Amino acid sequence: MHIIVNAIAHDISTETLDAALAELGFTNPAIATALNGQFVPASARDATELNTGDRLEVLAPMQGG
């Protein structure tokens, strides 16, 4: 499935968000997802079924100053 993840085009195998960020390598528990444009929590992407041309954004936490 063709999918958009933080403005870059991506094929994936899976279905479902969790497996997706799996599959991308997000493996930080820290992060955020929006898919196209509504705030998903993580307690629901495990039950978030992606689609072709959804639009993903992973944000994940930063250090510094």
The other form holds:
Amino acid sequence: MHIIVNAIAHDISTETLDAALAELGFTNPAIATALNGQFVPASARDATELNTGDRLEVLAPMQGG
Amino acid sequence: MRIYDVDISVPMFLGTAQYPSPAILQQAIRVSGCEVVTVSLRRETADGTGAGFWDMLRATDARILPNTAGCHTMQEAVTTAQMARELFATDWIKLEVIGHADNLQPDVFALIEAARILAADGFKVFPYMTDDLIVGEKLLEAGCEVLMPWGCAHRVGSGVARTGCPASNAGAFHGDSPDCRCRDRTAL
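Output block for the form predicted together with its partner chain, input the form predicted on its own:
All chains and molecules follow, beginning with the one already shown.
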């Protein structure tokens, strides 16, 4: 399945958001996610199914402000 | 100074950008005595660069004020605020909606709309705004209790020093003290 992750194209074999994060190597627990511009809480990732063309954003704390 | 429902004894917020090392940032937080530090959210890489920074910040016991830096639309800012609330376990959000990429002037129209949505959702919003009295009034009406005018002279390290910035003037919102407290609200 072809999806966009943080503006970079990826092909993944998994079908849920939770599984995709693991497949893509996002092992840091301090992340937050949004799918197609909508926030997806951590508790909903395993029930969130992905579709070809989805845009996934994975954010983490960074210096700034 | 009381900010929303929190008493702050040191009325200065400390940014976390551009320190030479995490150790120096940690030292700056400790030596300054600042109780509030601002942080950002950025796109994560698979190697997990954000985890170490967050672990270090938590060790300081500082109150976290996340921001929506880099957002250029209302929807981006709202989504980023929701992500920050989960990640940092705080309902405080410094709301930034950038209207001009070069000088970072806020898009006040999108800002007010985002502030209204977030305040209704329980966020304590710190809006990064222009020095416009009407914008300030609209933000207060939207539910904000704090205003953060851009480029005001009293904001240390601000990129644009604008003396006479009306929205930061205590008198503009019937304030009575140099810290720009206004009514029961605060301009920072």
